[in-house]
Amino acid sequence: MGETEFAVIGGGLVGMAVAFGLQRAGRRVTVFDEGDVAFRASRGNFGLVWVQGKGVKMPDYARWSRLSAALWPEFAAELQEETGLDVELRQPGGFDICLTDEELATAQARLEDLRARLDGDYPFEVLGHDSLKKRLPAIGPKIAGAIHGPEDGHANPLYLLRALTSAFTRRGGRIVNGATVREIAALSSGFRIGAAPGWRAEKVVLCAGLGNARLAPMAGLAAPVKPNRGQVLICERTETFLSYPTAQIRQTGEGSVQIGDSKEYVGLDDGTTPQVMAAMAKRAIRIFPLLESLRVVRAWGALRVMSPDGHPIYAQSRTHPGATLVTCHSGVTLAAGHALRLAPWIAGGPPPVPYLETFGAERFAFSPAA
């Protein structure tokens, strides 16, 4: 039976993040990754670091949020000196695209209400066509404007998954790939991980994302996630045309375009399907007329983790103790926070903000497992 000192459940974005956060703070740590049978949130999300609108029902996200994207510069910088890679982080700030005056008007009120929550402190601006026209010159004559977030960003989720994976094993943390957990049992001293082999841990932290649905009650949590379906569209590289991302569009630093705005809850299918796909096609041309001239190159559907409310949750047990729930489906722009602040918290170090409580579990009404 192999040891460790910290067992970190899931190899995604969120699972490496905090693993690489917990090695940088000098603990022993495993990672368990189920490899490519799971449902990979990290390998189909869109890639932005994203602020604007997080948090209209609940402030506090909003700030963590903001946090994390400040911390982002400083975050890439870390794991590019130690492993040679480039992230792509950009934060020239980002556009949600409106089509109508109505959406327009919605998400401007939405704003507002969250800035007045927030005691002023959230910065956006509001454009009409003609002043969102001299951002983006290749925008379409039928919309109506955009609000613009001035902390808004993106990066290459695949290259960040690489340089946290090759950062994390360089300082000396080890990764089990194929390891399908099927169970977590607690031990009179720490957990031990079902998978073959067997492995006993003195604490566990739950990154496993849909996964944690089953493996939470095993360690006296709950992680009433579900599956949210968003289908992305991928078009051939073209000249830049787009130097910032937006909420529905991004053009990466290779030249190509990804088109993506779907929500579907279709449980644990992650296909793809016509209707979706001519949908988004329609919508992205109207913002860029110049897109009908592209072709499709590649397609895909991922699954979001989201919880009811569709903020984090970060709770530890009260009657596993040493046993800790990592979950959220914005795995690219909580990476700063969950590497540089969450993870010395769950090492045992003292709550990252005063706000921590807000993200736990018991806001969704559940009993703890015996």
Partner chain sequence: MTENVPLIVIGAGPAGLCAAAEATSAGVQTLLLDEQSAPGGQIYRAMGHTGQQGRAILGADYTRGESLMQVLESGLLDYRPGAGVWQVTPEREVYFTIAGKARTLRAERLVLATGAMERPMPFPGWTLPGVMGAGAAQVLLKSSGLVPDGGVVLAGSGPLLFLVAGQILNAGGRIAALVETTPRGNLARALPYLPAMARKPSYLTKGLALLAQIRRAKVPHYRGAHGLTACGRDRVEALGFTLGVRAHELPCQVLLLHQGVTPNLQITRALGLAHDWQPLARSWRPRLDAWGCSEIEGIAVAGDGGGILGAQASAHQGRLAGLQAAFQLGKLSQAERDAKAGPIRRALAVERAARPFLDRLFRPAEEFLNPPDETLVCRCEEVTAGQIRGYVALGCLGPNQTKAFGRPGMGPCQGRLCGSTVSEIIARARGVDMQEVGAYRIRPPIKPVTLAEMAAMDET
Given for the second form:
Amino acid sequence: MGETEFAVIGGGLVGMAVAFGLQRAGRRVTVFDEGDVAFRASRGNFGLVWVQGKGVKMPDYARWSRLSAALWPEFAAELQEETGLDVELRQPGGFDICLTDEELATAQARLEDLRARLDGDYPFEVLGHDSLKKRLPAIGPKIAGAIHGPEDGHANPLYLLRALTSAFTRRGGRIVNGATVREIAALSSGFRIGAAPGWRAEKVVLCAGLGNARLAPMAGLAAPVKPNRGQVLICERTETFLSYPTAQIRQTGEGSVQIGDSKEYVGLDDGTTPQVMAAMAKRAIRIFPLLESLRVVRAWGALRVMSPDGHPIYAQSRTHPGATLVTCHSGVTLAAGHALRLAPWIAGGPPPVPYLETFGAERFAFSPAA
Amino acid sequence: MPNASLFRRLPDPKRRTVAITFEDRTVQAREGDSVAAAMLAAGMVTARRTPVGGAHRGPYCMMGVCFDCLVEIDGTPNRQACMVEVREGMRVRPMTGAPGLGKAPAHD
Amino acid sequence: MTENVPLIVIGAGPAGLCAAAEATSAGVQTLLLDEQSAPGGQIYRAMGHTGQQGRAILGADYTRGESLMQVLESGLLDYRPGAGVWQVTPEREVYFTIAGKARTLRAERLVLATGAMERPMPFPGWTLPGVMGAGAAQVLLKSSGLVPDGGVVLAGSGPLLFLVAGQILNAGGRIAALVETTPRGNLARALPYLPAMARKPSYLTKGLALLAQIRRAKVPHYRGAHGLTACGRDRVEALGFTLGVRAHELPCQVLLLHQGVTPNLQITRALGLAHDWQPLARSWRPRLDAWGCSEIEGIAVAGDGGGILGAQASAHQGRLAGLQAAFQLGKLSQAERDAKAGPIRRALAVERAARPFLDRLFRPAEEFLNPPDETLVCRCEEVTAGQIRGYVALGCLGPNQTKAFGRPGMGPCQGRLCGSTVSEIIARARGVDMQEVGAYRIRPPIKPVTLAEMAAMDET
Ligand SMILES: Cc1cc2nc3c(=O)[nH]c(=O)nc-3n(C[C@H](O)[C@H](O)[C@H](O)COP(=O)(O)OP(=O)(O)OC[C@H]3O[C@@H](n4cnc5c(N)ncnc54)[C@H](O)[C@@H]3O)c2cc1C
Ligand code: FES
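Switching forms now, from the form predicted alone to the form predicted in complex with its partner chain, please provide the structure.
Let us now look at the entire complex, which starts with that chain.
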């Protein structure tokens, strides 16, 4: 059917960032993506470019998230220059709002622990109710406080996906759409993508989100990822009332208010859909009471791609040279790192950071979830 | 902008007249009218300016599907004028762009 | 705990009223919800308070609705007007809001009778104030006694366009022009199906009578118009169009558009039911059995919401769904159900016989299904046909991908007005059929609902 140097399986935020990065590094890349309806975390996510709280159990993940967040401005500028699209990146610092004193204390303890493990190089600030109210005047009376992370921000994830797609194709990358890849076979040199005759690729990068779990073993890799449902409520546009992103609520560039929850440990995803929606609406009103009469125009449920420890997996196959696995939960935050640092490594360069091995799949070998 | 000759009313002695204000203008509506019907009867075709491009829009479907008739009613923004019945003394304003927050919730 | 109700019917048009009538007369306790403030649905709108004169204007079909209203007297019926349903789950929980208060009830059986909406008719300028659906003008006439008077142009295609013209004339209104966009070839394609129409001769005689009435009133009638553009700065001032090669421009203050009706599918879509594309009717419809039952246990669809067949067929389908619910709830034996269903099915078959002719005769013109680049397709997010084509060029295969790229379908109308057009544009651009392109994935809430209402939904 066709030939390519790199086959990237999956055209979500992870796949497109890697594909764009590879094409930018002078490689010939073909992306294989599914049709109109598929599990796409890239379209259901919350749009945070978020640092605080990431890597509490794996300081290298904190380092990697901070590196990507720091690369984001040049990444966004490059995309805008190439495509004319503004992905609405804003990094004014963000707040993780804690409803109770207990939540606030827990969050503080976690971050202090992380700061210690990073030799003190980890900026954040703990705000009680009154100091938070000075920064976010709309905050409700029953909110204990928040953690402020100066490096946090947000972007428009849909424009990001479109900009990546557009920049990738402008640089000569190819996208094969409506092609659910169910089979990858190692050839004497390179890989066959899809059922025979399929495509021939010298190298393959698995960026298929939840689909990686099935595909990885075919390329000598392991991707023990599981779905984890998250829901997002989207409210009508309103005048700007919130100039900073928070981990729970953000106002987008065009004025819509999004309510979601990026704090996995809150465990909101257990209930049935209407209950989760009600709980989210209740929390949102408690955080910003003036939202009470704002209308929800859409709701989303999206499946997060979760590895057993919630951290990314970056791995190259020992048995199948040329096969790489890239999977993570925070595809927006890490997009800059994936495009500008990880892709050159996949293209054959040196590891971008000395700790890249930490993200290998070996860490799950003895984990019961693997 | 109002043009009083767009629509003509058929007489209906059983229905009372209801006065509402649209911006600063008092409009005589009829019991049972939707707010959108009252506006059109008074020759006003524009309900709002869009938050996206600032374009003028007015009622299109009159059955609650298009959301182009959005107005502010008694302080509550973004209400569908075609789905709300007029009440004596109701205050209606056009929507201009995105609404602000902190208005009274809808209870009618 | 969520309260249980034996039967909930959503929609109080002919289908919903008839479903409720059959069920209650078999002894089923029924809750009837409708977001309008009065029963009757689109066709029998404002039936309750239209005077003698109104009935003369609206015609005999309208008066037929009066007998449907009798169900409202039944002691077993709980009818709640002003109830906007914004979520229905496959477990048959129904979430709705009345006067700003949200409630949840669970139904043992559920009949969705949410009817139809006018098919949007996109062309450059169709978003200007003063441009409305012909059905919208009918609502104004029925509910408020408002008659367009002077400066009114009607444009488009389909039986309702002529019906509305006739009603405006009956009411003493003046029509500046009727601009018909029915493609010239349609009649020839429809003619072979004319004999089947003989089973329903009233449609033909009614149609011919309307044409004659329009001619008598000396309404200028342009046929085969194309290249429509509505012009004006802040509101519509003129309609431009082409006849053959000649350009025309008619000044107007109100422009009424129509090109048929299409099912209202927000609830069936949000439930995730399978839908099939009807190439002739150019709409989707949920997959249903002969009783209107869907693939989800206990959820049926009746009336135009399950495919357009018109008001009388909707009433028949409502009766069938009501009988089936009564049977499933143990209030009718199978024999009783079937005995009652027989004559209804025969009447329904007569109604169906007219569709092959009507659907071909009034198939919308290509330019309103696949409009020119500069046309705003998504009114809410202001996305043009050209932009949709651009997203297809970037690799989008379906409407959910274009939605992600450029926001069409993400505004408050939740894709009701742009959904089918976006899919039609993608289908043409890709050269594939509609079934392959698919439709927007609809998620609850199907109507905007305040956070306060949503927050209250686990407390009822
Ligand atoms: C604008 C318009 C004008 C028409 N005019 C004519 C005409 O003059 N003559 C003619 O023969 N045919 C006409 N038709 C076609 C005719 O209305 C239908 O064939 C017939 O009404 C179908 O009956 P139904 O019960 O299926 O739907 P409908 O009569 O449409 O009733 C559906 C009901 O469901 C309610 N509903 C929908 N969604 C919700 C929700 N989420 N929550 C609560 N309630 C809801 C609606 O308010 C409505 O009352 C018209 C159609 C339209 C769209
Ligand atoms: S006119 Fe369409 S929603 Fe009111």
